[in-house]
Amino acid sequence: MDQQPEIKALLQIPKDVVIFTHRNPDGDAIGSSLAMYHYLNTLGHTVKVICPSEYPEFLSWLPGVDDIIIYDMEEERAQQVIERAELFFCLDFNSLDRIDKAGEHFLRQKNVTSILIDHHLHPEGFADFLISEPSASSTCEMIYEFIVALAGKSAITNVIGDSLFTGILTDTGSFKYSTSPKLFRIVADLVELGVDDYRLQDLIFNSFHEKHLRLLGHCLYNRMEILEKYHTGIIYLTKEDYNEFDIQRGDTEGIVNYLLKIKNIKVAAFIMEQPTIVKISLRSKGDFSVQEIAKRHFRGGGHKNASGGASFQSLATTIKKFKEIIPRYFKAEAKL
């Protein structure tokens, strides 16, 4: 990390620090933010985490999660915190539009030093220090390396380790995507440092309510379509489904992955009709990249095997568009 001496010098004097992460935060966004939050607290900094919208319920057990400021719910407080800040950390996002209105206040604080740590492609140049590693499995993997480079493995406390493991576990789909020998060495380090991987798996994946299983059953029985010719599966949800099952943030986490459990299915799409937008989550196996589909056709992006985007057309039109797109990408990219 070539910027390490300058960043280390910045952190030597206690400061008011704000950590930003993206709207609709996932395990990696919350895990990396809380890991950095706990680490900076040990250095004597005054630290606040700001997230544009609420985190999913399955992450509510993480230490420090109750201290996160949700911009949508506490706009005035968030603005005051941003205005007092002396240092910004931007974690798990590559453009300011991913933090919505908070990005406008970020830009106004022209004299505040900012550090971006992220694993997504094509980061925008809004930060003073850019730590970008698209080959990393997660931002949590990068935060582990960041902390160890600055302070050694002894700086990874139990709460920091739990936060990092959570982000790695969720962003890799339980070690199915974006893995590497380096990642498994990091995970081994975390376990040796005291992370109870069984306990975390239980907290993250065994916290369903009855409605979650009923929703999953509805998706698989009533909302699933298989395009056998193109080894592709689609699940969709309507606005009525959202009302019937009282779907909240995080309730649909992981549903798209069930399509990939079907033999010969290489591409999975989860298309959700929300009040003002249709969201699409894409997953794939092997060499088929869904990243370009998300970026070119659905205003999104992500990684080769896990990407997402959105559509401002109707649900039916969005599904039709995806079905028209997939054959030509399949021919161009899939090697089956």
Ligand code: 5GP
Given for the second form:
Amino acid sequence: MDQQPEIKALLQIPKDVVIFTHRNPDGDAIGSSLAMYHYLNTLGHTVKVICPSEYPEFLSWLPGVDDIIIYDMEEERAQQVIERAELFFCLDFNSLDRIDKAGEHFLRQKNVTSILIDHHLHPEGFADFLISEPSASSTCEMIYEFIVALAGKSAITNVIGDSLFTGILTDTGSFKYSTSPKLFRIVADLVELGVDDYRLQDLIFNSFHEKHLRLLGHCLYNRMEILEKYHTGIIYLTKEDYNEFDIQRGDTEGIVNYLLKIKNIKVAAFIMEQPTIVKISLRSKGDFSVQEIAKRHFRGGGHKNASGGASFQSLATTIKKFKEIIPRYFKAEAKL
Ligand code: 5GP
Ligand code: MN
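Show the other one: the form predicted together with the ligand, since we just had the form predicted alone.
Below is the whole assembly, all chains and molecules, this chain first.
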């Protein structure tokens, strides 16, 4: 990281800093942003995290989460904070459209230095400093290295460690994918520094309400379709399902992964009829890249094995479109 001396110099004088993270934030988006927030606070900076939409309830215990500005809910305040900023961080996203309207304000602030730290494929070149590592499990893994490179392991306080562990745990599906020897060493460091992994797993994963299990049951029993020939599974949710199960942001987190529990299923799609768009979440195993499908057909992107996008057609049309697309990719995919 030869950008490091310059970044270190930038952080030497206390500044007004804004950390942006992506819409529909997950554990890695919130974990990496809060870890950076706490770290920069210890250096004397005035820091605000701005996220376009609300964070899911299972992250509400994280220290500092109440201080996040949700752009959709506090547009004017968010704009004022962006206008005052002297330094931007962009964490866990690779294109400005992932932060919605905040992206337009970002672009207007041409004199503000920006640092992107992200692990998604193909980052767009909107930031002055680009720290991109698609092989990293999570942005939190990268933030750990970033902080340790700048200030050593002693800079990882309890709250920073908890935030980083949260993002690593959620983005790796509890250490099921994107792992590496380096990641396990980082996690060992975090535990050594005081992270209580059992406590965090309990806080993150055992926070369901009754409706979550009922919704999961509904998805698996009534809304699942298996395309055996193409090793593909689909789960969908209708507008009516959203009302019946009172589905809020974050309630559908993780459901798509159940499809991959079926032997021989390599591709999973979760298609959700939301108020203005049909949202699609894609997962895959091995060499099959869902990133390409998300990018080419659903105006989205992400990672090879976990991507997402949206469709502006009806739910039925979107499901039909996905079913038509899959055989084409299946043919191109020799290893399936
Ligand atoms: P999820 O399916 O959990 O919403 O997202 C999986 C991955 O795909 C995440 O890494 C996320 O950043 C990416 N992703 C999800 N939705 C979109 C989208 O609409 N556009 C882009 N570019 N990436 C997305
Ligand atoms: Mn991530």
